[in-house]
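Single chain ahead, written as structure tokens, the form predicted alone.
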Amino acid sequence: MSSMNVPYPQPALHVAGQWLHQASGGERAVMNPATGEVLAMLPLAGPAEIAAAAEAAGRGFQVWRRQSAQQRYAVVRKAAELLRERTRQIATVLTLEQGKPLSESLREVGLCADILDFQAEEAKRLYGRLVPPRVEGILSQSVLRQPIGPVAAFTPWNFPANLPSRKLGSALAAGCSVVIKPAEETPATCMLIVQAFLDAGVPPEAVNMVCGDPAQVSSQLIAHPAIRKASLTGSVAVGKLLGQLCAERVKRFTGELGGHAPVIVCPDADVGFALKSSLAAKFRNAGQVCASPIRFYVHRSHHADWAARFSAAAQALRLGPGLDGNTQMGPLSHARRLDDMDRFVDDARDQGSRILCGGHRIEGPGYFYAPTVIADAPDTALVQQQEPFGPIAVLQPYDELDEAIARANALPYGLGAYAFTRDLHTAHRLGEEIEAGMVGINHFGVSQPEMPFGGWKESGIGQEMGAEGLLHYTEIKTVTVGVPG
């Protein structure tokens, strides 16, 4: 079927109370990822809208903060229901434009709806403290929360619901206007959602969206004097930029980056249920997961048949169109995706690997890589040292746990991990042993709105949903009233 015959809106920015169909920095095509179509041409910002985003946030958060938590509340609350009415056109528009299954798309719009709930109740909950005087004369001493100010927030392609609704939702839910920036590869899902908002009551001003150079873009806005904070969910190098840019002006920076997720296969491990659990994870969006598990670290009691089995799966699953209800595995998201995957197995293959399967491009329109398996892949090579955000997986056999924990914890990076055993002892201690943001035991379900989700060493500073997630975006303020005269 052609995208041509689907409904995809016309991409805009939101700056200063207004969508604008054109911009001053040109336009880009945006691409269906299975068919290689040009679905719309997308308005890019110059510096004249990225300033009046800026300007306009300013503004908007003068409104926007004197809201009560209740009233932000009900409003971010409405937000969650208009993304339930309007989830299956959102989800179709994703998978268009991102080339994920529906199946994901729905799944992942409906997730946002969720996170919006849960972040709405915690605008209520954003506690102070008071504090007893120690000094005579002193009435009170309190320790307060308020919104940090405007914020620029900055998305990629791989989730692009899911990640602009985590950043919109907890920035607005604290009293924060936002200037939006997601992946000009997405761009449409963002504007729904922004939509989503604006009808749910968020002032104007409070809500704008550009897209444009992305180095001009970030720059620009973190220079501005009204943007008093950054988030970004991104790649480890764009992260460290970004993170210098804000130091440099003394500006709050939240970085949620890659990582090289491990899995550790105990001896005890229930093999099936970990297959099974492993196999979904792995190729759920082609594997563009930033937590998405990556090095398998398997008993050797187990390899010899985990990676036959895991192979063979990996190969039987279907891929195709996201809008085929019998499609398992989508396109790549864009063509550079594709290159990247033919570095890394052309580098493995080079230092002696096995490709158990996969390892190719697959013929014909979009950007479709096969689902690919790599043994005996030596530690100098790059899919053990680099993420590869893609259908990859690395299997590697281990004898002691000591071993496989040793080297889970080998990568300057630590997002997601994960592991699998029915030892209660043994899960404890993964769970204390692997540095790592989110540890998963007997399942890779570590992101929900009620949990922090955030890495350690390069992999982050900060953490985007839960209560944490929240107070990213306030600032401490200590008041102290003594007694007048």
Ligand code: NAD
Second form
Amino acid sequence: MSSMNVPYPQPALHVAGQWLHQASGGERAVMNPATGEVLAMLPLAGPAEIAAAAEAAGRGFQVWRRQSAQQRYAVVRKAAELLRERTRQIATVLTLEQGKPLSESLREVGLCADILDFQAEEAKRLYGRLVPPRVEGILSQSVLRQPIGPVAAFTPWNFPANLPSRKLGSALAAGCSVVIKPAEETPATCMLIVQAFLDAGVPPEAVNMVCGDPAQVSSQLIAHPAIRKASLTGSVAVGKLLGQLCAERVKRFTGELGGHAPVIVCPDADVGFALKSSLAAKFRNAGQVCASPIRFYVHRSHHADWAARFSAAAQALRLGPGLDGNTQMGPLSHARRLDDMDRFVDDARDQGSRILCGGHRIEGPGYFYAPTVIADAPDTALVQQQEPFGPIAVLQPYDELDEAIARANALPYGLGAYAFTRDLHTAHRLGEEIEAGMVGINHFGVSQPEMPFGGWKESGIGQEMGAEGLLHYTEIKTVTVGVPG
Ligand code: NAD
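Taking the form predicted alone as the starting point, write out the structure of the form predicted in complex with nicotinamide-adenine-dinucleotide.
Zooming out: every chain and molecule, the one shown earlier first.
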């Protein structure tokens, strides 16, 4: 299917109940990363629209917070149904602006609907507690959970449907209103998600969407008195920045930040199975996944075999536009990512690493980079320390499990971590000793609607999804009622 036959919506901002096709911050082009062509022009919010969005979220909150848990449940469930009905349309737009294969986009939108189902149900379970009074004359002591208020939400471009859905779903299910700022590279998918919530019955002022200059939008929104919390999915650097802006005003902050996931392949692992799953996990979304496996610590008894088979399979992957049914890996999402990949590979090469496959851009249109496997990169190499966020895997042999665990834990990141073993004792030990928010033993599927997802160390604060996800959108209040007179 040619991208030219697929309708790409005219990007717009949603401010105070209106879709704005023009705004005071100018405009910027949204690109198709598979071709390098302009898809559409995105209007950018200036200070006036940013303030209007925050104020609308304040008014929208007063309407939405008064809806019962059952009513919020029904609206968020309805949004899930609408996403299911619109899956193909949303997935196509997602692939056009982000680049991943359509099959991945279809799965992503399907997962969004499942996440909303779960969050809708959890809206009914924001229970409080009744605590027995300790003195006479007190009739009741209640612990309540109430919605925190209007939330400023920031999402990156790598999962343009999933990440906005998680934030909108949990905030709205908990009774909060939202101003969301998706990545300027992928605005149209977020528009379609916002539209599904509006069509499902969320009050128009309770969900706002702005794009603009990211630093300006985040500083203005977080400083605005109406906004009570910021929630970011993004890099560690931007997480620290937004965390500081929140700290200055003692506003609540949740950060789902970067990772540098290790994979430990134990001597007793089923190597064929581990290789097949690792290949799919590594090159999914061209490696632009926060919990993507990066550092492979492979037991020395398997290392040479693993290096040969993993790089041969990586090299054989079919690259192409995401809308082409044969494509296994799409382009990187924007041109800047290509420069980043070159920087990681050049540095590794300069430090004496072996590039087993890839390590270069693909000639032609679009932002394609060859799947890359690097061996013998020293600990001082950039790729061993910073998140490449692209199709690069690093292989290292190890001898003792202690050493592999220590290396896995050595970085300031702690998001996803994985291991392959058939030994129950080793599986439990790894689950216990690895410092990460999510540990997957013998599989990579750590992101599930029912399970909390979040990072340790610099990889984040708080969780999304699971029962815990909603709690971060609530404040606790105690109410005690005494005998009158
Ligand atoms: P980024 O941090 O550059 O941007 C994330 C969002 O923050 C964007 O909407 C961006 O515009 C916005 N932003 C707000 N204030 C900003 C400011 N002052 N300066 C720059 N941006 C500002 O991240 P990215 O490059 O778009 O996305 C990749 C990062 O996101 C990776 O580090 C990845 O690991 C992380 N990520 C984390 C998770 C998770 O759940 N932990 C999931 C996906 C991606």
